[in-house]
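Just the one chain here, laid out as structure tokens, in the form predicted alone.
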Amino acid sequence: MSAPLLTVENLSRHFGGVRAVNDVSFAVEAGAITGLIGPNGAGKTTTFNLISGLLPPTSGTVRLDGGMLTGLRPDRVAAQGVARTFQGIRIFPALTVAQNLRTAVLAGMRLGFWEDLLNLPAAQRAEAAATRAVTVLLCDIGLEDRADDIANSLSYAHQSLLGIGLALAVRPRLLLLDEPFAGMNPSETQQAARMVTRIRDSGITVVLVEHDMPAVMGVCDHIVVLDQGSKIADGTPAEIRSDRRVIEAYLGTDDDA
């Protein structure tokens, strides 16, 4: 087995007297795609924005292939190698697919202005380089027939083909998707799921947190479960298909009944 890439150990945060979030600890391998899933409530987006540095915690800590991320600010997390999508999806509407993409995997090569403004070589070989990227990602995110096409005039399961793909285009290590399969019908989640796996594929590392249980259990290679912001188990897809914990989480007890 390969060592973690991420880990979590004993992260909190606290809003008042709500714990969203309550030392959870879990390590997620690279090279595989990891669920993080729970109830309404659990605490899962929570905790992706603790990973990615939007929320400061009120204890403990998040570590990137040993190298802390605690602390750091989302522009730092995002430089060290950690992409994510958020459930409402962020693109630019007014653009084209492939300007979309363009735009961002230009931002992540960091040009210089002067190299940007003058047209030196440097950006000549920049530019050339994202229009191949762009038509990797096109294919990536299977929106090749779509490069044309405002972004707005998608259709919503596109639009969060698109968002991945932006968060693809700077070519992280660690990707975060956020409800990646939401408002998709079942043949646009089979398609998204084959694209997740060949992200994985790919040498990219992910985690996901999805409502949709049978898209979890097909795709996923480990699985974390929240519950009122606290971790009840951790496992692979067969582990927590059977643990009577997280069923209870999910459809309840007698007593509840």
Ligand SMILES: Nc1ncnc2c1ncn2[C@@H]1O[C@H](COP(=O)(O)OP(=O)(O)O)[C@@H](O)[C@H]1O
Contents of the next structure:
Amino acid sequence: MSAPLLTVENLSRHFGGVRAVNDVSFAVEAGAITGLIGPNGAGKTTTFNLISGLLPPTSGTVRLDGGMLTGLRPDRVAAQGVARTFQGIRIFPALTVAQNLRTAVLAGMRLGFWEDLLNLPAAQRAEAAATRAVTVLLCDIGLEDRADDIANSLSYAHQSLLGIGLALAVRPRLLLLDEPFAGMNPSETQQAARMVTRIRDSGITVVLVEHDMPAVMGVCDHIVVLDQGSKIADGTPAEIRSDRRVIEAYLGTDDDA
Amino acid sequence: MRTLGVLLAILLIAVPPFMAEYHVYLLSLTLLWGIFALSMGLVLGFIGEINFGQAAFVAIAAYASSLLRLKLGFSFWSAAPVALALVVGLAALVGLITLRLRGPFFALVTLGFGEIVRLIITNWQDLTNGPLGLRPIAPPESLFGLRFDSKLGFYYLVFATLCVSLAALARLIRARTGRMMIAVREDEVLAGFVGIPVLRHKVIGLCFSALVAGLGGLLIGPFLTLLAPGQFDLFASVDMVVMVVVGGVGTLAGPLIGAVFLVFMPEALSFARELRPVMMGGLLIIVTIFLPGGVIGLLRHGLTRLSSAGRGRLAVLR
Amino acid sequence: MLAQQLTNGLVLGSIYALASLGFTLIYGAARVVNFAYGEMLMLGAFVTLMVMNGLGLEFFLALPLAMAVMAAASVAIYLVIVRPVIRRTELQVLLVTTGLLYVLHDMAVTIWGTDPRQMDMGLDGVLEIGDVIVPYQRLVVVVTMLALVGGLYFMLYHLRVGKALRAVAQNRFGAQAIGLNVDRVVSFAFAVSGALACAAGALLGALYAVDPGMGSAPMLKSFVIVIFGGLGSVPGAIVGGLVIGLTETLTGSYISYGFKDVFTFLLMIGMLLLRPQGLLGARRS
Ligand SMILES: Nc1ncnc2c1ncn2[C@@H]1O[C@H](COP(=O)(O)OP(=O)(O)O)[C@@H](O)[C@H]1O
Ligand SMILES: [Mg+2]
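So that was the form predicted alone. Now I'd like the form predicted together with this ligand, please.
Let us now look at the entire complex, which starts with that chain.
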């Protein structure tokens, strides 16, 4: 077994009395798709928020490739090669699809303040490189023919794809996807799932949050199960499928929508 | 749009020599407000905040440069960079303290900042001569053979300043920095996660805004030949806000249109002067509710789209 | 001397606290920053004066009537200019209330002119305890502040509408989810805020004078106070008001009268740096 890319150790986050995440530890193998599953309210999104720097943890640490992520600002976490999407989608609604992607691509480029402002050759090279990168990204997420549409006007499924595209534009080593299949019909889900596999095959490690178990079983190499803030299981899809506590947790909360 | 701008610029250069002195004065006043509105437009449209202390930035540049000239014998031109550096530095400080916080802190604190600056100017009488004001403030010394001691000469200086400000801001919003600012305005959480340092870009925006306000501030002393704290009250900042909103938030042309609308029109037609504040406040409310894209939005989307524009968010313009 | 200054500071602080309550209440309930709040104080003072003169009532009889009028006016303001933009950007809410500031101010100047008017509370004389002197008028201000705060707390913690208001303030979506009519609750918050503005304005007017410019100073103090005490926090406004009142009186009499506002402003900046949510504010995530 190679060294894990992401290590989460004894991570906790409490909101007042609510223990949203409670002493959770797990490791994410490089080059694999890890599923983070659990019923609604299990603490999956909060775990992402802790990893990506949106929230400070109450206690515990997150390491990427040995380096500490805990305590870094979101843009610093992004610079370390961690990108994420949001449950319920977050894009720049008033910009076009291409402008959305371009923004994220440019954000990651090295370019001096004055070089940029004075439009020196370095800035022009960066813009040209960004144009190429956007073309590739549009292709990756399958929105080539929507490039000039205002993001707001896209269908929900397409907005979700654009959200993934924004994350890919960061050129991440680790990609955190929060319920990317929510609101998609079965064929869209299948397409998106194939895209996630392609992303993994291109060398990006993926952590996938879903509360819909069957949707992820087929895609994930490894699964971590949360319930009420705590980890209750950790293993291959086959192991998870037969785990008694997982079955209980899911049977107990059949009201997920 | 661009050809229209060039045409307008040619008119603004060619026509004033044939205009009456009063009209040249009026035109200078309008362009000066155009500079201020432009500076406020950057804050409103590209940071998404209101700066109630914008008039204080103007005041600081005006007082600093005038005091350097009157008390230490600086020339207008050597005082300018010092005054501008002071304003930009203060803007960075205000920005670093307030813009890292979510919520209306920026608006509230800048309002306090504006009042404090006015208070200091009023009470530091040894330096500023208090409420009586500083006078007389001479026109800028001639530079490269250009003279600014006539109404017309000064007008051209104002015009040049406006053009430089406009060009700088136009470049800024097309540059990467500007597009990062727009992303932050659109959704600062998401902006952070795609790798944009959020605070940094807000502060840069504020510094540019203060720079432009300061450029206008350098001119206001020589323009009025007098500086007094009363000129820089809250309402001066709000006037700038109204201009931006009426013209169109999130554009560069909008604030200029707003300035023409609100300075040149009523002055030239000299109607309803006592009702001006009500007009300003009412306009601000009505335009914000029914026409968030302002005049520019109206021009771009046409009258047919009026109703939907009023209700929804004007995509690119907002 | 010091005892007198402390007393003056506490009295001043009570006035400030009173002037900040309605402002912070609306922010807490609806995340609306009402930049016209100072002008509503001014309007409240004029309305009280008009009720006194028009109906020939004593100050303390006119005040409740005027408070009802201002409550209605405040709800009207919410419905007509704030509600249309409340679901859009925060910037637009700031813009409309800023516009309102202009409109109310200039309306008052047009209708009533700029000359200050006296408003008689009908209370003279002073209370002397040792060498500390407190005019009855000021004592009344403190008592009224305490009564209004008591009433506000009773409403927030014992009446259904008050509990609903707290629920909305804590979690708007949660409140909606359990079936509260958020719009009605926010309207109610505006009504209470308008009534509080009226009381604060009338008392200020009676202590000093009633004129269209009287709103701007308390508005600025309110901002400093609510940021210091915690935006949206009612106890924060009270504690903040007292602290700022004391600071102002003490620095004003011992350091520099002309620059006393600078000290309170610096106090606010210090709070923003050390504890951005304010003294008693809840941290927002
Ligand atoms: N910002 C927050 N403030 C208070 N409670 C929160 C916050 N975020 C999440 N929670 C609570 O933490 C728990 C876990 O939520 P979440 O991580 O969103 O679950 P999941 O994504 O697994 O559905 C829930 O009970 C939720 O109400
Ligand atoms: Mg979730």
